[in-house]
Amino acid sequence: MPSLKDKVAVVTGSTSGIGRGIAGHFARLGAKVVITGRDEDRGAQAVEAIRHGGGEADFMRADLLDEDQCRRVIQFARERFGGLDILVNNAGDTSRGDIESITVELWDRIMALNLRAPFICLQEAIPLFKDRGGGSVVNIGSVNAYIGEPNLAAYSASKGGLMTLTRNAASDLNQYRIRVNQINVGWTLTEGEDRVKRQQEGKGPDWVEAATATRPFGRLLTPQDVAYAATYFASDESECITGSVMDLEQYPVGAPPKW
């Protein structure tokens, strides 16, 4: 197993779902983790779970639609744990809307959280990484970045922009030993995905079974799957890898890649 012993990590959007899975796994590997999100109760639960397992973590409530709060999250890592080694830009808005019907207001909000916030957090983190002699940024993207589902117009565009930002930042920051990589996640089973399927899309309680039947490995991805991939990019095992994009996707049985 790779080690993240004594590394300091910020994982945005980590009070639930993929972010919480990444934060918990990092802590089990020895990292000191800053949990962020807007839900204080869930944040406290995430921190308690890590501490109960013998790890170190603290929570900062933050709304990353606000520039000052993006920057404050990064400085919180320095104040609480003495610096920063790893930044995982995971927080995201998956609100639905096709190109004809989505409002400009919703488009702007999705771009602000999914693309602008990672940029601001990265910008604020650069001096802290330089103080450490390097660092690792892991951006959590989506396979929708390549084309995207029709009802995910803004989300898909934001993740495509994030992929370009990843590669641009990687080429610029490698002179400081700061690595920037991206994980494009496929269909992942989280409480948030279940809520969307049931409440927004009106799927019945058997939607998971139906979705699983289309997956060649017999299940959807889990937050732990994403955590394993994030650990590779965060750890010294990938110390010479930057500007890379890892796709975590299971194509439907019998179907070719959609791009």
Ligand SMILES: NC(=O)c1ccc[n+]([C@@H]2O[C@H](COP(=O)([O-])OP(=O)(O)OC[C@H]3O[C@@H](n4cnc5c(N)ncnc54)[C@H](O)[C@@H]3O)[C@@H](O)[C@H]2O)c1
Contents of the next structure:
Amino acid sequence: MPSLKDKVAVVTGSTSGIGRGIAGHFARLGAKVVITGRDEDRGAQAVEAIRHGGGEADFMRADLLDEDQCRRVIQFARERFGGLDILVNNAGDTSRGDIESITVELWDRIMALNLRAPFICLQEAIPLFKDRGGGSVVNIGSVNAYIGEPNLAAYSASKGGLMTLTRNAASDLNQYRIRVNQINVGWTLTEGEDRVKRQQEGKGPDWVEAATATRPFGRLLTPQDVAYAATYFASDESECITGSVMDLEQYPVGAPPKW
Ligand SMILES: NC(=O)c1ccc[n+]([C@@H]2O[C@H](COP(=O)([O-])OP(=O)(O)OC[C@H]3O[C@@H](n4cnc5c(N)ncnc54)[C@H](O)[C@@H]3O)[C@@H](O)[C@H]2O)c1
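The form predicted on its own done, now the form predicted in complex with the ligand:
Below: every chain and molecule of the assembly, starting with the one above.
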């Protein structure tokens, strides 16, 4: 089991879902974790769960659509825990909208959270990583970056852009031993995914059962599956790995394409 002892990590969007799973796992491996999201109550719950398990964490409320708040989350790690070793850019907007009707406002919001915020957080983190002699950035992408599916043009474009950002930032930052890698997540059961399925796609409560039937191993991914992958990139076990993309699922899996 890799150790993250004495490392400081910021995990964006860690008040729920995949981010919360990653933050909890990192804390169990010894990292001091900054929990961040927009919901104070959920943030407090996530911190409490980590402390209850003997780990260290603190919460800062931030809306990452705002540049200043992106930068302040990174500085919070320095103020609260004395530096930064790991940044997980996880917060994401998965809103649906077909190409004919999607508004420019929604397009901009998706790009701002999924692509611009990871860039700003990474840029702000660079001096902190340099102070530590290196660092690791893990961008949370999606297998949707590779394919075409209805209603997902903006989301998929943002995750494709994130993959290109990952590779180019990695090239810029080799010289400082700052590594930038990406995990392209597959279908994962989270609060956010459940909300999208029910509220935006009008699915009934049995959507999980139907989805499970299409999965190769009899279940959807969980935040813990993603946390194991993130740990590899975050830890020193991958100290010479950068600009790399790990796909957690081939796509489409176990079902014919929809087009
Ligand atoms: N669940 C899946 O099937 C799946 C598949 C592929 C990729 N992903 C990616 O994984 C990441 C997490 O998804 P999830 O399913 O856990 O979603 P989720 O909705 O459960 O969690 C999203 C998190 O992002 C935070 N967030 C949302 N808007 C924010 C904002 N403006 N400012 C700050 N924080 C904000 C939320 O507070 C929450 O903590 C996203 O980047 C998503 O695109 C998820």
